[in-house]
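Here you get one chain, nothing else, as structure tokens; it is the form predicted on its own.
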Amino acid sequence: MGAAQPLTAPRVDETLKTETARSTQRLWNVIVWNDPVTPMSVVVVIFRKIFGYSNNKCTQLMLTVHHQGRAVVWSGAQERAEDYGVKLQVAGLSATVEPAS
């Protein structure tokens, strides 16, 4: 007979654990507000630089801001949302971060 192998607890898949924790976190919205100063073409460039969105998506978001006064430009984890909010403000846009409803 061979030596008995010690019993060990089953290994928890860390990826699954991380995804579960991430899915239970509250989402935060980054909102850009319309202003009468920043040219629309500049807003598109800022969105492309900060988010890496396509030109079409940036244009759509800019038009939403222009016509509706605001647009949710990104949603996700609070820390990253706050980082995006600061980057948008540094770029000269009026931006806020709020919990998603």
The other form holds:
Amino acid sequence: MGAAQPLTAPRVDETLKTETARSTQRLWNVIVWNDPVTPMSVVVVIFRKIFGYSNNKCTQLMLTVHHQGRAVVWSGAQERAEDYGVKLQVAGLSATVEPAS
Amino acid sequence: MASNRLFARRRDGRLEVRLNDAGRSVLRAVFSQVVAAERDTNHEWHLSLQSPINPGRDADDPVAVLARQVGTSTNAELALASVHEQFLTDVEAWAWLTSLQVALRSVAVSQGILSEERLAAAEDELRQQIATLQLLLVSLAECL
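With the form predicted on its own already on screen, would you show the form predicted in complex with its partner chain?
Below: every chain and molecule of the assembly, starting with the one above.
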């Protein structure tokens, strides 16, 4: 039997480690898009129910959608962003997710 | 003074539905259409229920797609099952609101109503259909 080799931790590529960390920490935006038929008061109710925001914040976001064509309504981890995107679509709004720039 | 609101919040927390038989028939038809559209790939509303969630990907995460499908169907089926009720719980009222909103957007998308100009130029019958759905939605949203 030959002499035992000392145990050493496997080498992890430092570049890979950094990229993985960057990807998990990256922020994702949930976007709601304007459409010509959805009543404003309905958008406010949907935001309040899904995000639990105050009436003021929901109204401000709704007005941003109305005037600018879209609004970032939430930012955070990708999985939660996609979950909110699904909830907004199930509620009948036009919503997508995208990486924050 | 008589109120002509279509929905009213009661003191016990439930929502009173003040629609007549004709109004309920409209809702029954709308909710049935959403259920059918989610199941039938040839339904004219089906495509509007398939919007991309993450347009940056070639295809959406299948788990997210399934969650959307289940959520839309569950709400529409609950709305359909409770369409005859005189009083709604909050869960039922939310199912009505979301199913009406899904129907409103599906009508608009399937008819190419993607701008204010297109809406203004739409035929009277279509604009009347959209206005009816909007009226129901606004009345319901006032109570939620």
